[in-house]
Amino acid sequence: MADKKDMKPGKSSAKQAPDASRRQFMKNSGLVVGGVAGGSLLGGLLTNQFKSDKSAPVKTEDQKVELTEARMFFERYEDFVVLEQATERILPKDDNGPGAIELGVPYFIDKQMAGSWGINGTDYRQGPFLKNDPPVDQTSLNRGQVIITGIRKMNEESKNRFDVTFDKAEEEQQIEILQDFESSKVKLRGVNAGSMFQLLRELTMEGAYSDPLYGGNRNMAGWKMQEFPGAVPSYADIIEKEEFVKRDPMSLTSYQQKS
């Protein structure tokens, strides 16, 4: 252990070495400052500069971020929590598995409406159009169009019917609107109330048990649910085994070639 008499001016020691440090810092640091910062704030300052980083505890980021779950179509975020709490009635969490939500199917529809299909880029379409209360394939209304007129009408009636939005209304009055737009009770401009609904509920479904590249299923958690072994290129392997054989879902990017 070294010795205080050791740390003498003049004295050469590769110990010292910290201490001349400490002291130019403190005289940088004397510059910055001025000689205005009081004494309370230098000594904060130099203690944690000095202090041994050994002792402190490593941060670490414990919890995953999914960084492709940002909004791309949804600009609105109130519009967005409409179409969360939309997919969770249609597909709600129970005790066989996670919900909507939880699966990610809000994000999965954001980007499939962002995307061309979202603005039925390859379709045919010119007109005519059917005027009174088409459907979806009818209407001059776009997928995405579609989705949002009718995700803004399901706030609207929410505020009208309750005086809430959609997404802090009861479960039952959300389902009560949702079962209105199945039956077209609600009157949508441009498109079958009924017909957009259908299209909401196969996109929750798709968003549910597609592949997880498309944004949806997340953690593959809606084919562990049905126990769907997923994108299994080959069954070569179990294809003459006498009892069932259970396996782990497998996505397009667990066997896919990388570089």
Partner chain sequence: MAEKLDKVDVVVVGSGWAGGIAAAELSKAGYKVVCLERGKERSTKDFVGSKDELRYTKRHELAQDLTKQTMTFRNNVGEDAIPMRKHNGYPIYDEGTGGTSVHWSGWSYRWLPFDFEIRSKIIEKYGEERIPKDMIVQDWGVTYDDMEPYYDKWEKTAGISGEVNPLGPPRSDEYPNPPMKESPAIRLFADATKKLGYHPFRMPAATVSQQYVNPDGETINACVFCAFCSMYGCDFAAKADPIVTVLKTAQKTGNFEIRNNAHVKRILHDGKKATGVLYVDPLTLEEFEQPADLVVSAAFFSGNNRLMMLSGIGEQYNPETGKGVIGKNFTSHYTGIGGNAATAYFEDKKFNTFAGAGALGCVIDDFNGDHIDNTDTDFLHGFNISIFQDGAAAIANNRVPQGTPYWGKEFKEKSVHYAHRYLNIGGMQGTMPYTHNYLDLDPTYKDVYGDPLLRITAKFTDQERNMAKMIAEKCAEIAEEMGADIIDTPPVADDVEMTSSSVNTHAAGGVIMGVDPETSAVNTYSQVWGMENVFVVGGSSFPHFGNSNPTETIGAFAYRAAEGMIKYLKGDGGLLVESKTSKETV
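Everything numeric in this text was worked out from a predicted model, so none of it was measured. Positions refer to the first chain, counted from 1. In this text, rigid core is short for the largest set of C-alphas that superpose within 1.5 Å between two forms. What changes on going to the form predicted together with the partner chain:
- In a rigid-core overlay of the protein, Asp248 has its C-alpha displaced by under 2 Å between these two forms.
Switch from the form predicted on its own to the form predicted together with the partner chain and print that structure.
Here we give the lone chain, stripped of any partners or molecules.
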């Protein structure tokens, strides 16, 4: 446990930093420092200060805060926003209902990559692995590494092609890049791009439609959109019915036995 004294300086300096000088600092550090050190300093400023910044949006009591929605796998915010936009292009918001972002898909993927699925915890992992543009299932990279590799390449492609990061690119530009991933026109180091894209697509669908216990399908909105009732004990009463039966979905939180 860190001594209270050690924690003080960081905290107090963050609180005291006035708005104008913070902006100035960000500008300077971006210009002068850059790289890892600058990023780390910036990160500290951004995450610690915005909450106390009166000009920033403040979450009020009546606004529901998803306390589980913080990153446990993606270290860089700049990677996460690429993930957000890529999944939203795969499953976009429309008149039928929410898209990937609103459904919590990016946080679902973050949690999956931080867990055993991301490190291929149940897979056979002995070598040799395939070397020549291998699919996701045959590469030496684990799924977390595959996703990060792909996400960063999406960003790089966007910057090269359109002079803008992927998350800031136009929808059509994002789609173009994703299509080039899908058809393996883009080359990734260590894994086939089309296969990486299929993994991302699959994760997006899983995040939209799995039980909300995994952090996706937020508020069961994916199930409501698809008219899927979730975990229902019995359909013996409706199995013979001709007409379609619509009902509010039930999640495992309600279904499973609890103390």
